[in-house]
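Next up: just one chain, as structure tokens, the form predicted on its own.
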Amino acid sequence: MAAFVTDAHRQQYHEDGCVKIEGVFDQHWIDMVTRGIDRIIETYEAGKQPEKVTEESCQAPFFIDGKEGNYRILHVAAYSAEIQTWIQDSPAAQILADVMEADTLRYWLDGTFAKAGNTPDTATPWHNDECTYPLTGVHSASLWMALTDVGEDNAPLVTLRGSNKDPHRYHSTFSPQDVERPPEFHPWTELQARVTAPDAPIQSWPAKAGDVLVIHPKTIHGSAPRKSPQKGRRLAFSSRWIGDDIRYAPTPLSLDLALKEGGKRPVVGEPLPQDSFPVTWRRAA
């Protein structure tokens, strides 16, 4: 397998919280993942629920919302044979492991973002990923894969440079709101104020189909709205993996882990159980 990750990539990831690696996936992989996603969308548009193809991946419940080409889809891996092949056989796992400097990876969650038209609601609101995690550790990056060209007018991903170094978390709007906020969590309004400040170090990430972004779990990010007058869509697939240093550490504001039916409940302070979160990739000795 070709070596895509350089020391410069690792340095930028640790310094800025996001790095682009160009030309990772060729047309074979782009077509495969797109085909799997389009099959899910077609099933939804026909008023049906997709059927699982495996019990070994992505135990969180399938979710989709949207219309007219604008869709947010969560947890499709267990419902797509194409994405299962991509998980097992593509360079994705090794790229993430090489950037994070991890020796094992487990596939965890995914999100698909299809954007069409050119209205303000094609933007993705600012957020970061770890705020709802019942986990501790830094080996939980996301691999954001461009399935179409994503120019500056086609809803590029945007990040708050350096926010991966924040020592605190934020109280997400997706977390319970009727519980006392632990001291290590800052209010969501603070996150919003940081990204709207006049001197906010915002970085935009245009990409070509097949490019990837590796995004630190603490990095504050979102997407610009789609402004292109051209017909078509912006399509991206974001997968989340967990590595060597991840331990189970729930908080009052974290979302629960989805386990296999009958799966072993995690022990606080220990790695996630193998029965529900099997190792997907292991570095060769």
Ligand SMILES: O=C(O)CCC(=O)C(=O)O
The other form holds:
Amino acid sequence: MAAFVTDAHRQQYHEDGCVKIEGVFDQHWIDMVTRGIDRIIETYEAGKQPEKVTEESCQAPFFIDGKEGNYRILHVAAYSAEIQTWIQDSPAAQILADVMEADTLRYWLDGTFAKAGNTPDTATPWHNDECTYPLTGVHSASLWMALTDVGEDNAPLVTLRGSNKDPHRYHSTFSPQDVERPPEFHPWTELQARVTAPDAPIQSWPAKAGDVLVIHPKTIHGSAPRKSPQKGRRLAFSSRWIGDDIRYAPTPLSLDLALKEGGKRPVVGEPLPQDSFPVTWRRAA
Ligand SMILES: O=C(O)CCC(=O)C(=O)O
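The structure above corresponds to the form predicted on its own; please provide the structure of the form predicted together with the named molecule.
Let's see the whole complex now, leading with the same chain.
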């Protein structure tokens, strides 16, 4: 497989908290992942629940919200044979492993972001991904894959440059609100104030279908809204993967791990158990 990742990509990932790698996925992969997602959207629009195709991957609960082409969908991997093939056979894992310099990778979670029309609510609100993770370690990142062209007026991803270096986390609105905030967590309002500051170092990431963004889990990000009336939609599939040095480290604000039925609960400080979180990629010796 062609080597997509250069030292310059790695450096930008560590400096800015996000890097774009162009032309990773060809039309074959774009069509395959889009087909998998569209089948799930069609099932939902027909008033039905999608059915699992495997018990082996991504045990986090399936969730879909939205209407009329605007959908946020969580954890589709276990419901799509196409996405299973993409996880096993596409360059996705190697790209992430090369950026993070990991030797093994486990697929963990995913989010799908479909946007149509041009109302302000097509924007994805500012957030970061790590606040709710019961994990510690550096081998953790998202691979955001553009499945359509995503121009400047078509809801590009936006990031707060350098927020990957924050020593603290934020108390996410998805975390329990009725627990005492540990000192290493800052209020969510602080995150929101940082992105609206006049000198906020915001980067915008237009992309072509098949390009990827590798996003550090601490990087504060969201998307701009779709701006002008335009046909079609904006579609992105964002998958989260973890590597060798990740250890189980729950906090009072983290979300519970989604173990497979009867799956082994990890011990604090240990890697995630193989039965619920199988290693899906290893670097060739
Ligand atoms: O594509 C988007 O609109 C948002 C993506 C996102 O928030 C993520 O990948 O975590």
